[in-house]
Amino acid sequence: MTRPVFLTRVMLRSYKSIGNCDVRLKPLTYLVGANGSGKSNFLDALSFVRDALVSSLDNALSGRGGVAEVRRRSSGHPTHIGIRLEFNLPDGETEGYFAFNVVALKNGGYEVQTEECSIGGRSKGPYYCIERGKLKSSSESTFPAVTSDRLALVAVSGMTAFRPVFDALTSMSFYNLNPKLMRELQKPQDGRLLKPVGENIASVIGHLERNAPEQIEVIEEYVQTVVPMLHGFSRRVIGPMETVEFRQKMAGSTHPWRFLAQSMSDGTLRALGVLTALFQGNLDYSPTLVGIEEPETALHPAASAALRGALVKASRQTQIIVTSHSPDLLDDSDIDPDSLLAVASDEGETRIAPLDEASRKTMRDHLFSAGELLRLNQLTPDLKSLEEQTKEFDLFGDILA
């Protein structure tokens, strides 16, 4: 059973170098541009709307700096950050949207000027509109205390109208694997999610193989495809520590050599984590949505058809987003040119919007790959589309479409 796409459209304003974004997402989506040119600021936002409502809006601006880092300047002048995230729920009949804008106060704080959530339309479902920290309307008869200093949605996560929305957005989940603590002896570890840099990658393996084998065989099978002498993992306990243990084929032995972690290279424990990241759902746990950056780094280029072959796989169970720059993951014909967006950068600002309708042509013709055109530098963003996108566009107010 395929999943439905659980965010279908993203608007974002004045988020770092990102000024006016609004773009729909696919089952699989591609950021594609140069380095600096931000595609990374797009995957932060969404992460950073889930690290405030796991932990705090404050933690969330702290941890990246302070919201003087967050927003973006224009002309000089200090803009205010805005998201809205329109989303299909997991049960795959409803829809709504959560949006918000944090304004920076002049003594170096901050606020939540307006938040909104809804459920299926106003006039359809559970709705709330916070203004500076009041309500100003809802579809619920009572409503909990609030505060302009913190998302609401935290707060009426409690109820019963709203809980499927902070589920679902808290259960994002964000990569930029480090082979250098995957390599390293790990304490045990909650194993339902990998961490961002798969530091707790040996206790997720130890969870899916009690949990989900099957999960483990597809894992395996793909790690097999990237790095054909591998024949297997597994985890390994070490004392009280525990790390990842690799079985590989040498010639002459009739049984496969056991490696730790620590003796592999940065190549192989970046695929094992990006392939456990795309496959570690199961009935314990499943993420709504899984980013990952860059995922071809340190790979060789003969991997690439193999880890595309992955990232479709798994965006039949999870919606998934990949940040890449690189002509070999892109080179198949068969890539739908929908599912590309293009990423530049003009005079230090952001700008995201789908392909040119010259660049689509090509590709729904066969002509060139998309890694065909970006090695000729022909990936570039639709030009109406960014023009639509310097437009004033409202964050709030039943507008999905």
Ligand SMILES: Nc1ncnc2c1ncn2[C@@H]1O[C@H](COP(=O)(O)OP(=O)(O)OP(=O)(O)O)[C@@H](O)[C@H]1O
The other form holds:
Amino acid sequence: MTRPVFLTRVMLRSYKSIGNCDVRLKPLTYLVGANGSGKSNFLDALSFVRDALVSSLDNALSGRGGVAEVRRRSSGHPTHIGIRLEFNLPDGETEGYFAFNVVALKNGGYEVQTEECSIGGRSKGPYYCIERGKLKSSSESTFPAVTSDRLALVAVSGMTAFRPVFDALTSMSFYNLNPKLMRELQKPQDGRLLKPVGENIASVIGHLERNAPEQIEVIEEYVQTVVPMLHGFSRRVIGPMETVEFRQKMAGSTHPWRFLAQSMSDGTLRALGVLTALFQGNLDYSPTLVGIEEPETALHPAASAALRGALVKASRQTQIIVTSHSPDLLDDSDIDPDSLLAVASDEGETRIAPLDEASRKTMRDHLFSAGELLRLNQLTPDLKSLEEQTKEFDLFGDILA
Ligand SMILES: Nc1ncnc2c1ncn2[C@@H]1O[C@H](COP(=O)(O)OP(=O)(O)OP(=O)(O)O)[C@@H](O)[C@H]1O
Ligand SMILES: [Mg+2]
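Given the form predicted alone above, what does the protein look like in the form predicted in complex with the named molecule?
Next comes the full complex, this chain leading.
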């Protein structure tokens, strides 16, 4: 069964290099653009929401250098950091949104100016609106105490009405895999969810072996397409620690050779990390969205088709966003032009939009693939859409189709 896309629309204001952004997301979205254009900042805005809910707004800000670093620097009038996420809850039927803005105060502090959450339509489903730490309106008869330095969604996550939003937003995961850390011996953990750089991959493999062996088979199949010599892999305990052990076919040997992660190549480890991030979902736990930074890094161009296939397959279960500047990854005339978002920097300000109509038509007519257009530097944001985004848009209020 294909799950509905989780985040349908993302609106950002003054988040790092992003001034105004209003984009719609697909089951699989490729963010494509030059170095420093703002691709990672877009993913980071989503990660910021997750962090602010899992730990606290304070931690999410200080982990990024403080509110002054997160808010967009600009010569003009300083504005507030604003985020609005429109979503479908994993039940597949209920849509809603979560929006807030954060004001930097003169003393270096910050305050949540407005926070709104609505599920299933303002006058129909659960709803609340908070301004500067005061509850303005809510669908619920009781409401926990809220303060202006925290997100109220954390406080209301104990209420059945809002719990699904909290759970869905905190189940987004973001990855920038690091083979160096994947190679090290790892402390055993519960392994339900892969951590950001792959530092608990052995536990995750172990968890899948026990709870979802069919997912291990899928990962193995794709890893083998990328590294044909590979026979398989499994979690291996070494004293109090653990690691991943790989089995490799060797000519003339009846038994496969075994190598610990420590001896494996960067590309193999990264491929395993990317594929585990993509297919880690199981009955026990499944991310609502997986964001992966440059999944093609360290992979040979010939592995691109397999990686693309894995992204498409995974996106039927979990929404996927990847950043990329790989023409090889995008070299497929079947890539849906709507799944690409072009990211460009306009004098330091990030602009994000679907491709312009000419590029989309070129792709639809199979004249050029997205990869070929990228090589020609022709993947540019649609000007009309960018113009729309410069108009004042409201982060708060009901979803208007
Ligand atoms: N608070 C801020 N205000 C304005 N610009 C910022 C702010 N914080 C970061 N930036 C800018 O964001 C840019 C980096 O953006 P980002 O890391 O998203 O790029 P990227 O598209 O992921 O690039 P790469 O492909 O190299 O990874 C930097 O050039 C930096 O100048
Ligand atoms: Mg980046």
